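Listed next as structure tokens is one chain, alone, in the form predicted alone.
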Amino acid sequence: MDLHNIRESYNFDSLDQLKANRNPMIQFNSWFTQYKSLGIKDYNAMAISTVKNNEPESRIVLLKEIRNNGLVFYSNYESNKGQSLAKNPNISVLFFWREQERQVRIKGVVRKIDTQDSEAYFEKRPYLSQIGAAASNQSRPIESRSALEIKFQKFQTKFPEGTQVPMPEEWGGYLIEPFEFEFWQGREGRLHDRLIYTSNSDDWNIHRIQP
């Protein structure tokens, strides 16, 4: 398959260092809010990469909270990603917002959020999502799809809709605490704008890099 002739023109916006917010979390929140306003499905999707046995692994998860000090997502702590993060808490995050010709890359370190915060979010999840989290040993093998559905149905019988589904002990939230951001804005002729924010004690250093 020859993809050499695929070409795109980038002219949605520009990214001026003098106009960008000096706090990358505020700058991120501004871009995220703009993208959210488009009403695109899964606008909060992000690719996260972890390292296990010196091998990188990437997957899509959903951003569930923006805090002043980082980003929150939820998972099974015993999943592949959970095991990777337990051994190596460094994480890389990528947001790709095609419609606005933007990317945000983030490097950070993760830590588990407080259990009560995870429980508060779990209680807000749809019933079937709660059952799915309770029934699934995420990333572990299972013999068939039908076996998975039977397991799911057993949990539905045990916890009928309208009753409280207990949050699994191995499930909860992670906070990504960033130490580096890259904001990328597509520009004409591949002269893309790229601003790098690096953590410096209580402040951030900002510099432009070449596309």
Ligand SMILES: Cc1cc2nc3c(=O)[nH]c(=O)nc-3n(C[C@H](O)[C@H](O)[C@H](O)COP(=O)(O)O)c2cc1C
Contents of the next structure:
Amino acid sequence: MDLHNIRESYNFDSLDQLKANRNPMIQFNSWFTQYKSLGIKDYNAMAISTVKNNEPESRIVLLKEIRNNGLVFYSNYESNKGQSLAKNPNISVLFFWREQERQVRIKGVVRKIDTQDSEAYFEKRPYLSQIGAAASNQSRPIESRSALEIKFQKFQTKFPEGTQVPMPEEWGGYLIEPFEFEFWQGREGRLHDRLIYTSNSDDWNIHRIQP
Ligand SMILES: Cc1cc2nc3c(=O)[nH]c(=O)nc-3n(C[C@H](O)[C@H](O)[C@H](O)COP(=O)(O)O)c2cc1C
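Other form of same protein, the form predicted together with this ligand, not the form predicted alone:
After this comes the whole thing, all chains and molecules, with the earlier chain placed first.
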């Protein structure tokens, strides 16, 4: 398949240092809120990349909370990503907001959030999501689809709807604490705006890079 002739032009917005907030978390919040308002399915999806044994690996997860000091997502601590992050807590995060011709890249370090916070969120999840989290050893092999369904049903019998499904020990949230951001705004003629924020103890340095 030849995709060479696909061309897009970008003219939704611009970004410069006078316009951007000095605090990248506030800038992120502002762009995220604008994207959220479009009501696009999975608007809170983000690609996270981890490295295990020198091999990078990416996958989509859902952003579930924006804190002053970072971004929270939930997963299984024993999954592939969990094992990678236990050895190497560095993470790269990517958002692509096509409708607004924006991309945000974040480099950060993860740590697990408090168990009470994970539990508070787990309790709010729909019943089947709770059962799914409890029944799945994420990223581990299973012999068949039916074996998976049987496992799922066993958990449903053990914890019927209306009873409390205990949060699995290996499940919970990660807080990504960023040390670098890139805000990318598509512009006419490929002269895109790119602002880099690098953490400098308790402040942020901002500079522009070429597209
Ligand atoms: C739209 C979407 C949302 C997802 N949200 C999550 C999530 O919040 N947490 C999670 O662990 N996996 C989520 N997944 C599944 C992951 O992409 C991935 O398959 C899973 O976490 C296992 O990854 P790993 O084997 O690299 O650990 C989502 C996938 C998609 C497509």
